[in-house]
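Have a look below at one chain only, the form predicted alone, in C-alpha coordinates format.
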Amino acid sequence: MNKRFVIAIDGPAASGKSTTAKQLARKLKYVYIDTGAMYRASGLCTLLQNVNLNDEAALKNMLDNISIKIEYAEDGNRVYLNDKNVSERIREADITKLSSQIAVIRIVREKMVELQRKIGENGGVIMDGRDIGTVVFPNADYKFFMIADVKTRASRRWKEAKENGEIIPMDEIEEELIWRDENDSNREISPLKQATDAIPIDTSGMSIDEQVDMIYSVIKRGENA
(Lines of atoms letter the chains of each structure in order from A and count residues from 1; the text may use other names and numbers.)
(Lines give C-alpha, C1' and ligand atoms only; values in the text may rest on other atoms or scores of the structure.)
Protein backbone atom coordinates (compact mmCIF):
# COMPACT_ATOMS: atom_id res chain seq x y z
CA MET A 1 0.00 0.00 0.00
CA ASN A 2 1.35 3.41 -1.01
CA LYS A 3 -0.67 5.96 0.92
CA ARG A 4 -0.13 6.08 4.67
CA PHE A 5 -3.59 6.12 6.23
CA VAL A 6 -4.81 7.05 9.69
CA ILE A 7 -6.98 4.18 10.94
CA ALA A 8 -9.24 4.51 14.01
CA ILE A 9 -10.63 1.46 15.80
CA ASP A 10 -13.05 2.08 18.67
CA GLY A 11 -15.18 -0.12 20.88
CA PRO A 12 -15.84 -1.30 24.44
CA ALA A 13 -13.39 -3.28 26.58
CA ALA A 14 -12.50 -6.78 25.33
CA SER A 15 -14.26 -6.31 21.99
CA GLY A 16 -11.07 -7.39 20.24
CA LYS A 17 -9.97 -3.97 19.03
CA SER A 18 -6.50 -3.89 20.58
CA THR A 19 -5.40 -7.35 19.41
CA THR A 20 -6.83 -6.68 15.96
CA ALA A 21 -5.15 -3.27 15.76
CA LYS A 22 -1.77 -4.74 16.72
CA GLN A 23 -1.94 -7.50 14.12
CA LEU A 24 -3.27 -5.16 11.45
CA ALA A 25 -0.41 -2.75 12.16
CA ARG A 26 2.11 -5.54 11.61
CA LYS A 27 0.38 -6.57 8.39
CA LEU A 28 0.36 -2.99 7.07
CA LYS A 29 3.76 -2.17 8.61
CA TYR A 30 2.10 0.73 10.42
CA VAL A 31 2.81 2.16 13.85
CA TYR A 32 0.35 0.89 16.45
CA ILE A 33 -0.45 3.53 19.07
CA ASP A 34 -1.97 1.94 22.16
CA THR A 35 -4.04 4.82 23.50
CA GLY A 36 -5.28 2.76 26.43
CA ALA A 37 -1.66 2.24 27.47
CA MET A 38 -1.17 5.99 27.49
CA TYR A 39 -4.02 6.47 29.98
CA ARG A 40 -2.76 3.55 32.02
CA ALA A 41 0.70 5.14 32.13
CA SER A 42 -0.85 8.42 33.25
CA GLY A 43 -2.69 6.60 36.01
CA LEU A 44 0.49 4.87 37.12
CA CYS A 45 2.25 8.23 37.18
CA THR A 46 -0.29 9.58 39.66
CA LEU A 47 0.45 6.65 41.94
CA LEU A 48 4.21 6.97 41.68
CA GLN A 49 4.10 10.71 42.33
CA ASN A 50 1.30 10.48 44.90
CA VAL A 51 -0.92 12.87 42.92
CA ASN A 52 -4.53 13.14 44.04
CA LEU A 53 -6.91 12.98 41.05
CA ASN A 54 -8.98 15.76 42.63
CA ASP A 55 -5.99 18.12 42.90
CA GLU A 56 -6.09 19.79 39.50
CA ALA A 57 -2.99 21.93 40.09
CA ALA A 58 -0.86 18.91 41.03
CA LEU A 59 -2.31 16.90 38.15
CA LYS A 60 -1.56 19.68 35.66
CA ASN A 61 2.00 19.95 36.91
CA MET A 62 2.44 16.21 36.47
CA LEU A 63 1.04 16.33 32.91
CA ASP A 64 3.23 19.29 31.97
CA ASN A 65 6.27 17.17 32.74
CA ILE A 66 5.10 13.70 31.75
CA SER A 67 6.85 11.68 29.06
CA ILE A 68 5.07 8.72 27.48
CA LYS A 69 6.74 6.85 24.64
CA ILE A 70 5.58 3.80 22.75
CA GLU A 71 8.09 1.71 20.82
CA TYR A 72 7.37 -1.12 18.42
CA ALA A 73 8.72 -4.56 19.29
CA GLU A 74 8.07 -7.96 17.70
CA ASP A 75 6.64 -9.32 20.94
CA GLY A 76 4.41 -6.29 21.53
CA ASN A 77 4.73 -2.57 22.12
CA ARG A 78 6.96 -1.32 24.89
CA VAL A 79 5.56 1.56 26.94
CA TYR A 80 7.89 3.98 28.69
CA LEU A 81 6.80 6.37 31.41
CA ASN A 82 9.41 9.05 32.05
CA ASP A 83 11.98 6.78 30.35
CA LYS A 84 11.14 3.71 32.47
CA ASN A 85 9.69 0.57 30.89
CA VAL A 86 6.26 0.08 32.51
CA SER A 87 4.78 -2.29 29.91
CA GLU A 88 3.90 -5.00 32.43
CA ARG A 89 3.05 -2.81 35.42
CA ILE A 90 0.31 -0.87 33.59
CA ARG A 91 -1.59 -4.09 32.85
CA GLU A 92 -2.12 -4.94 36.51
CA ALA A 93 -5.62 -4.79 38.03
CA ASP A 94 -5.19 -1.61 40.11
CA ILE A 95 -4.03 0.35 37.07
CA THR A 96 -6.86 -1.04 34.93
CA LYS A 97 -9.47 0.49 37.24
CA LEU A 98 -7.49 3.69 37.77
CA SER A 99 -7.12 4.23 34.01
CA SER A 100 -10.90 4.38 33.61
CA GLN A 101 -11.10 6.96 36.41
CA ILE A 102 -8.32 9.18 35.09
CA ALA A 103 -9.67 9.01 31.53
CA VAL A 104 -12.68 11.16 32.47
CA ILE A 105 -10.53 14.08 33.65
CA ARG A 106 -10.53 16.82 31.06
CA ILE A 107 -6.92 18.01 31.37
CA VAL A 108 -5.68 14.42 31.15
CA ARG A 109 -7.64 13.72 27.97
CA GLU A 110 -6.53 17.01 26.42
CA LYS A 111 -2.89 16.12 27.06
CA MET A 112 -3.25 12.59 25.71
CA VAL A 113 -5.09 13.79 22.61
CA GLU A 114 -2.32 16.31 22.00
CA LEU A 115 0.27 13.53 22.15
CA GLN A 116 -1.82 11.16 20.01
CA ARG A 117 -2.38 13.71 17.24
CA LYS A 118 1.30 14.52 17.13
CA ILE A 119 2.18 10.85 16.72
CA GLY A 120 -0.35 10.39 13.91
CA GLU A 121 0.12 13.63 12.00
CA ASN A 122 2.07 11.96 9.18
CA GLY A 123 -0.25 8.96 8.78
CA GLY A 124 0.76 5.33 8.76
CA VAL A 125 -0.79 4.78 12.19
CA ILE A 126 -3.48 2.66 13.77
CA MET A 127 -5.08 3.80 17.02
CA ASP A 128 -7.65 2.01 19.11
CA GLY A 129 -9.68 3.31 22.02
CA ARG A 130 -13.10 4.68 22.79
CA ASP A 131 -13.03 8.13 21.14
CA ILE A 132 -10.46 7.89 18.37
CA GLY A 133 -12.91 8.28 15.50
CA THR A 134 -15.05 10.88 17.28
CA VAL A 135 -12.51 13.07 19.09
CA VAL A 136 -8.85 12.29 18.41
CA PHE A 137 -9.04 11.76 14.66
CA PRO A 138 -12.53 12.77 13.45
CA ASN A 139 -11.07 12.99 9.93
CA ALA A 140 -9.39 9.57 10.01
CA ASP A 141 -9.20 7.84 6.64
CA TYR A 142 -10.88 4.74 8.08
CA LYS A 143 -13.00 4.26 11.19
CA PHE A 144 -14.19 0.97 12.65
CA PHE A 145 -16.36 0.32 15.72
CA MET A 146 -15.99 -3.16 17.19
CA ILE A 147 -18.56 -4.71 19.49
CA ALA A 148 -19.22 -8.11 21.09
CA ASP A 149 -21.68 -9.43 23.66
CA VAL A 150 -20.66 -9.32 27.34
CA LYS A 151 -20.30 -13.10 27.75
CA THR A 152 -17.95 -13.30 24.78
CA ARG A 153 -15.86 -10.42 26.09
CA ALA A 154 -15.76 -11.88 29.60
CA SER A 155 -14.59 -15.21 28.21
CA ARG A 156 -11.78 -13.48 26.37
CA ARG A 157 -10.69 -11.65 29.52
CA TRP A 158 -10.87 -14.86 31.56
CA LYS A 159 -8.61 -16.68 29.09
CA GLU A 160 -6.12 -13.79 29.11
CA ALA A 161 -6.04 -13.80 32.90
CA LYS A 162 -5.57 -17.58 33.00
CA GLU A 163 -2.65 -17.35 30.58
CA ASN A 164 -1.07 -14.85 32.97
CA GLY A 165 -1.54 -17.20 35.91
CA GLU A 166 -4.61 -15.44 37.33
CA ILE A 167 -7.88 -17.18 38.13
CA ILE A 168 -10.74 -14.67 38.21
CA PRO A 169 -14.40 -15.74 38.50
CA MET A 170 -16.27 -15.24 35.24
CA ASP A 171 -19.17 -13.40 36.94
CA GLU A 172 -16.68 -10.96 38.46
CA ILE A 173 -15.25 -10.22 35.02
CA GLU A 174 -18.73 -9.74 33.57
CA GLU A 175 -19.65 -7.32 36.35
CA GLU A 176 -16.48 -5.28 35.75
CA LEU A 177 -17.14 -5.11 31.99
CA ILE A 178 -20.72 -3.96 32.55
CA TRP A 179 -19.45 -1.33 34.98
CA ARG A 180 -16.83 -0.15 32.49
CA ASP A 181 -19.36 -0.01 29.65
CA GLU A 182 -21.67 2.13 31.77
CA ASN A 183 -18.86 4.36 32.96
CA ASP A 184 -17.30 4.81 29.52
CA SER A 185 -20.60 5.40 27.71
CA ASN A 186 -21.98 7.95 30.16
CA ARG A 187 -18.93 9.97 31.07
CA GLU A 188 -19.21 13.67 30.31
CA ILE A 189 -15.92 13.96 28.44
CA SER A 190 -15.41 11.99 25.22
CA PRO A 191 -17.83 9.13 25.95
CA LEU A 192 -17.65 5.79 24.19
CA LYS A 193 -19.68 6.43 21.05
CA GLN A 194 -19.74 5.11 17.52
CA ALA A 195 -18.79 7.74 14.95
CA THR A 196 -21.56 8.23 12.40
CA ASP A 197 -19.20 7.26 9.56
CA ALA A 198 -17.60 4.29 11.35
CA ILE A 199 -18.00 0.75 10.03
CA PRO A 200 -19.51 -1.47 12.77
CA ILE A 201 -18.07 -4.95 13.26
CA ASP A 202 -19.63 -7.49 15.65
CA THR A 203 -16.72 -9.72 16.68
CA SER A 204 -18.76 -12.12 18.85
CA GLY A 205 -18.37 -15.05 16.46
CA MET A 206 -15.14 -14.01 14.79
CA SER A 207 -11.53 -15.04 15.29
CA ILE A 208 -8.81 -12.40 15.47
CA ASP A 209 -7.56 -13.43 12.01
CA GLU A 210 -11.06 -12.94 10.59
CA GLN A 211 -11.30 -9.50 12.19
CA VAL A 212 -7.93 -8.46 10.77
CA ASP A 213 -8.72 -9.81 7.31
CA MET A 214 -12.08 -8.01 7.21
CA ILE A 215 -10.58 -4.62 8.04
CA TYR A 216 -7.58 -5.19 5.78
CA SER A 217 -9.86 -6.00 2.83
CA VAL A 218 -11.87 -2.80 3.40
CA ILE A 219 -8.69 -0.71 3.39
CA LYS A 220 -7.31 -2.48 0.34
CA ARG A 221 -10.58 -1.94 -1.58
CA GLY A 222 -10.45 1.75 -0.68
CA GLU A 223 -6.89 2.09 -1.93
CA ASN A 224 -7.79 0.47 -5.25
CA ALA A 225 -11.04 2.41 -5.71
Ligand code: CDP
Given for the second form:
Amino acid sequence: MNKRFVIAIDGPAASGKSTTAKQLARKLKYVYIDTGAMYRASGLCTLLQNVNLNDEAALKNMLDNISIKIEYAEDGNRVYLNDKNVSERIREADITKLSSQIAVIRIVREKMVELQRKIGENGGVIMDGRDIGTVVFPNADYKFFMIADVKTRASRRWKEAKENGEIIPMDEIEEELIWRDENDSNREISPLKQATDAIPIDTSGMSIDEQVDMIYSVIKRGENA
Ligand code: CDP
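Could I see the form predicted in complex with cytidine-5'-diphosphate next, after the form predicted alone?
The complete assembly is shown below, putting the previous chain first.
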Protein backbone atom coordinates (compact mmCIF):
# COMPACT_ATOMS: atom_id res chain seq x y z
CA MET A 1 0.00 0.00 0.00
CA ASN A 2 1.53 3.28 -1.08
CA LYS A 3 1.99 6.02 1.48
CA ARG A 4 -0.40 8.95 1.08
CA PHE A 5 1.77 12.02 1.44
CA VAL A 6 1.02 15.68 1.85
CA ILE A 7 3.01 17.57 -0.77
CA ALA A 8 3.42 21.34 -0.58
CA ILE A 9 4.43 23.42 -3.58
CA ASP A 10 4.96 27.12 -2.96
CA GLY A 11 6.42 29.94 -4.98
CA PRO A 12 5.73 33.26 -6.69
CA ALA A 13 3.11 33.92 -9.36
CA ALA A 14 3.46 31.95 -12.60
CA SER A 15 6.48 29.98 -11.41
CA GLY A 16 4.98 26.76 -12.77
CA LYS A 17 3.37 25.51 -9.56
CA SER A 18 -0.11 24.76 -10.77
CA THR A 19 0.81 23.12 -14.08
CA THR A 20 3.33 20.93 -12.29
CA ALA A 21 1.04 20.13 -9.36
CA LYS A 22 -1.84 19.21 -11.67
CA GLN A 23 0.23 16.72 -13.68
CA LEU A 24 1.87 15.32 -10.60
CA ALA A 25 -1.52 14.73 -8.97
CA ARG A 26 -2.64 12.80 -12.03
CA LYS A 27 0.47 10.59 -11.97
CA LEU A 28 0.27 9.93 -8.23
CA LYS A 29 -3.55 9.71 -8.15
CA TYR A 30 -3.60 12.43 -5.53
CA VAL A 31 -6.05 15.28 -5.04
CA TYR A 32 -4.75 18.62 -6.31
CA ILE A 33 -5.77 21.77 -4.45
CA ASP A 34 -4.96 25.15 -5.93
CA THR A 35 -5.16 27.35 -2.83
CA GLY A 36 -4.75 30.49 -4.93
CA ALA A 37 -8.18 29.70 -6.40
CA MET A 38 -9.60 29.92 -2.88
CA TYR A 39 -8.21 33.44 -2.35
CA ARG A 40 -9.46 34.36 -5.79
CA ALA A 41 -12.95 33.04 -4.99
CA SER A 42 -12.97 34.97 -1.69
CA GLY A 43 -12.00 38.13 -3.53
CA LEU A 44 -14.77 37.60 -6.05
CA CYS A 45 -17.20 37.03 -3.19
CA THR A 46 -16.47 40.50 -1.77
CA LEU A 47 -17.27 41.99 -5.16
CA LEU A 48 -20.51 40.05 -5.60
CA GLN A 49 -21.69 40.84 -2.06
CA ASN A 50 -20.41 44.42 -2.02
CA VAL A 51 -18.22 43.80 1.00
CA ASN A 52 -15.67 46.48 1.78
CA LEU A 53 -12.26 44.97 2.61
CA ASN A 54 -11.93 47.37 5.54
CA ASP A 55 -15.26 46.37 7.09
CA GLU A 56 -14.19 43.49 9.33
CA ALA A 57 -17.70 42.64 10.57
CA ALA A 58 -19.07 42.37 7.03
CA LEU A 59 -16.06 40.35 5.97
CA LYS A 60 -16.49 37.99 8.91
CA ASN A 61 -20.14 37.51 8.08
CA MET A 62 -19.23 36.76 4.47
CA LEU A 63 -16.60 34.21 5.54
CA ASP A 64 -18.92 32.53 8.06
CA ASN A 65 -21.30 31.75 5.22
CA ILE A 66 -18.91 31.16 2.34
CA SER A 67 -18.76 27.87 0.49
CA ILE A 68 -15.78 27.18 -1.77
CA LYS A 69 -15.56 23.81 -3.48
CA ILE A 70 -12.87 22.53 -5.78
CA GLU A 71 -13.94 19.66 -7.99
CA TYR A 72 -11.72 17.51 -10.11
CA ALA A 73 -12.26 17.64 -13.86
CA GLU A 74 -10.11 16.13 -16.62
CA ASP A 75 -9.52 19.53 -18.26
CA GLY A 76 -8.68 21.38 -15.00
CA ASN A 77 -10.36 21.73 -11.62
CA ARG A 78 -13.68 23.52 -11.34
CA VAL A 79 -14.10 26.08 -8.60
CA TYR A 80 -17.53 26.72 -7.08
CA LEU A 81 -18.27 29.77 -4.97
CA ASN A 82 -21.55 29.39 -3.09
CA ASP A 83 -22.48 26.65 -5.60
CA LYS A 84 -21.82 28.78 -8.66
CA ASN A 85 -19.10 27.77 -11.11
CA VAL A 86 -16.62 30.65 -11.06
CA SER A 87 -13.64 28.82 -12.60
CA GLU A 88 -13.22 31.27 -15.47
CA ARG A 89 -14.25 34.48 -13.75
CA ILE A 90 -11.61 34.13 -11.00
CA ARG A 91 -8.80 34.13 -13.58
CA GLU A 92 -9.66 37.63 -14.83
CA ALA A 93 -7.25 40.49 -14.12
CA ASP A 94 -9.40 42.38 -11.60
CA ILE A 95 -9.79 39.26 -9.46
CA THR A 96 -6.08 38.43 -9.72
CA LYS A 97 -5.28 41.80 -8.13
CA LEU A 98 -8.08 41.53 -5.60
CA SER A 99 -6.93 38.06 -4.51
CA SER A 100 -3.57 39.45 -3.48
CA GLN A 101 -5.23 42.37 -1.69
CA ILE A 102 -7.60 40.15 0.26
CA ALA A 103 -4.80 37.68 1.07
CA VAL A 104 -3.20 40.14 3.51
CA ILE A 105 -6.25 40.06 5.81
CA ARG A 106 -5.90 37.88 8.90
CA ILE A 107 -9.48 36.58 9.17
CA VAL A 108 -9.48 35.66 5.50
CA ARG A 109 -6.26 33.67 5.87
CA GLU A 110 -7.51 31.96 9.02
CA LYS A 111 -10.61 30.77 7.22
CA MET A 112 -8.73 29.57 4.12
CA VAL A 113 -6.10 27.73 6.21
CA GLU A 114 -8.85 26.00 8.20
CA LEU A 115 -10.50 24.79 4.97
CA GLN A 116 -7.16 23.71 3.49
CA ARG A 117 -6.13 21.71 6.56
CA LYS A 118 -9.45 19.90 6.50
CA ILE A 119 -9.03 18.96 2.84
CA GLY A 120 -5.49 17.68 3.42
CA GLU A 121 -5.91 15.94 6.77
CA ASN A 122 -5.90 12.41 5.34
CA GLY A 123 -2.97 12.91 2.98
CA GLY A 124 -2.85 12.00 -0.69
CA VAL A 125 -2.92 15.66 -1.54
CA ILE A 126 -0.82 18.18 -3.43
CA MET A 127 -1.41 21.80 -2.49
CA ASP A 128 0.11 24.78 -4.18
CA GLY A 129 0.21 28.31 -2.87
CA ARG A 130 2.41 30.71 -0.98
CA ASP A 131 2.29 29.45 2.64
CA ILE A 132 1.60 25.72 2.37
CA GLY A 133 5.02 24.58 3.57
CA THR A 134 5.40 27.36 6.13
CA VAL A 135 1.93 27.67 7.69
CA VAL A 136 -0.76 25.34 6.36
CA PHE A 137 1.24 22.10 6.54
CA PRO A 138 4.57 22.84 8.25
CA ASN A 139 4.97 19.07 8.67
CA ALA A 140 4.24 18.24 5.03
CA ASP A 141 6.06 15.12 3.82
CA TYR A 142 7.53 17.02 0.88
CA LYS A 143 7.99 20.72 0.29
CA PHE A 144 9.06 22.31 -2.95
CA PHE A 145 9.64 25.97 -3.66
CA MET A 146 9.40 26.85 -7.35
CA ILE A 147 10.92 29.97 -8.77
CA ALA A 148 11.61 31.32 -12.25
CA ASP A 149 12.92 34.62 -13.55
CA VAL A 150 10.33 37.29 -14.26
CA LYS A 151 10.77 37.20 -18.07
CA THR A 152 10.07 33.45 -18.14
CA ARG A 153 7.06 33.86 -15.89
CA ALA A 154 5.66 36.75 -17.94
CA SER A 155 6.04 34.84 -21.17
CA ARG A 156 4.19 31.85 -19.65
CA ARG A 157 1.30 34.12 -18.70
CA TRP A 158 1.37 35.77 -22.12
CA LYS A 159 1.03 32.37 -23.81
CA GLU A 160 -1.77 31.31 -21.47
CA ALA A 161 -3.70 34.50 -22.24
CA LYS A 162 -3.13 34.05 -25.96
CA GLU A 163 -4.52 30.53 -25.80
CA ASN A 164 -7.65 32.10 -24.29
CA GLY A 165 -7.85 34.58 -27.17
CA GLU A 166 -6.41 37.54 -25.25
CA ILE A 167 -3.37 39.58 -26.23
CA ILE A 168 -1.91 41.40 -23.22
CA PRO A 169 1.23 43.54 -23.57
CA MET A 170 4.24 41.79 -22.04
CA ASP A 171 5.26 44.80 -19.92
CA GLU A 172 1.77 44.92 -18.40
CA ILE A 173 2.08 41.26 -17.40
CA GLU A 174 5.55 41.81 -15.95
CA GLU A 175 4.39 44.81 -13.94
CA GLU A 176 1.48 42.82 -12.50
CA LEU A 177 3.71 39.90 -11.53
CA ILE A 178 6.25 42.16 -9.84
CA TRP A 179 3.54 44.07 -7.95
CA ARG A 180 1.89 40.86 -6.76
CA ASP A 181 5.14 39.19 -5.68
CA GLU A 182 6.03 42.27 -3.65
CA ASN A 183 2.61 42.46 -2.09
CA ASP A 184 2.70 38.72 -1.27
CA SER A 185 6.27 38.78 0.05
CA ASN A 186 5.98 41.88 2.21
CA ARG A 187 2.70 41.21 3.98
CA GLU A 188 2.81 40.70 7.72
CA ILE A 189 0.86 37.44 7.89
CA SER A 190 2.13 34.30 6.13
CA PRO A 191 4.27 36.06 3.53
CA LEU A 192 5.51 34.26 0.44
CA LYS A 193 8.71 32.68 1.69
CA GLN A 194 10.67 29.49 1.16
CA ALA A 195 10.35 27.10 4.10
CA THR A 196 13.81 26.29 5.45
CA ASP A 197 13.30 22.59 4.65
CA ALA A 198 11.80 23.09 1.18
CA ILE A 199 13.59 21.88 -1.95
CA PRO A 200 14.10 24.87 -4.27
CA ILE A 201 13.51 24.34 -7.99
CA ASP A 202 14.33 27.02 -10.54
CA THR A 203 12.07 26.25 -13.49
CA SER A 204 13.41 29.02 -15.77
CA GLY A 205 15.02 26.74 -18.33
CA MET A 206 12.87 23.69 -17.67
CA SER A 207 10.00 22.14 -19.56
CA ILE A 208 6.87 21.06 -17.72
CA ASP A 209 7.79 17.40 -18.16
CA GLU A 210 11.20 18.04 -16.61
CA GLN A 211 9.63 19.81 -13.62
CA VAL A 212 7.14 17.01 -13.08
CA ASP A 213 9.74 14.26 -13.48
CA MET A 214 12.09 15.92 -11.03
CA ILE A 215 9.49 16.12 -8.25
CA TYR A 216 8.00 12.72 -9.11
CA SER A 217 11.33 10.96 -8.72
CA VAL A 218 11.91 12.56 -5.30
CA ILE A 219 8.49 11.39 -4.11
CA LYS A 220 8.80 7.91 -5.57
CA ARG A 221 12.07 7.47 -3.70
CA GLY A 222 10.22 8.37 -0.48
CA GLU A 223 7.32 6.02 -1.22
CA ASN A 224 9.65 3.09 -1.52
CA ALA A 225 11.73 3.98 1.52
O1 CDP B 1 -1.64 31.35 -10.27
P2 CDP B 1 -0.95 32.56 -9.75
O3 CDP B 1 0.45 32.24 -9.41
O4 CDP B 1 -1.12 33.75 -10.62
O5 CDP B 1 -1.66 33.00 -8.40
P6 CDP B 1 -2.55 32.14 -7.44
O7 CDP B 1 -1.77 30.99 -6.96
O8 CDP B 1 -3.85 31.88 -8.09
O9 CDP B 1 -2.76 33.12 -6.18
C10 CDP B 1 -3.47 34.33 -6.28
C11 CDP B 1 -3.12 35.16 -5.06
O12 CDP B 1 -3.64 34.51 -3.88
C13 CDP B 1 -1.64 35.33 -4.77
O14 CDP B 1 -1.06 36.43 -5.44
C15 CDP B 1 -1.60 35.49 -3.25
O16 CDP B 1 -1.79 36.82 -2.87
C17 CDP B 1 -2.79 34.70 -2.77
N18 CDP B 1 -2.41 33.40 -2.18
C19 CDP B 1 -1.97 33.38 -0.87
O20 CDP B 1 -1.83 34.42 -0.24
N21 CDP B 1 -1.72 32.20 -0.25
C22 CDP B 1 -1.85 31.05 -0.91
N23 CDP B 1 -1.62 29.91 -0.26
C24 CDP B 1 -2.27 31.04 -2.25
C25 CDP B 1 -2.53 32.25 -2.88
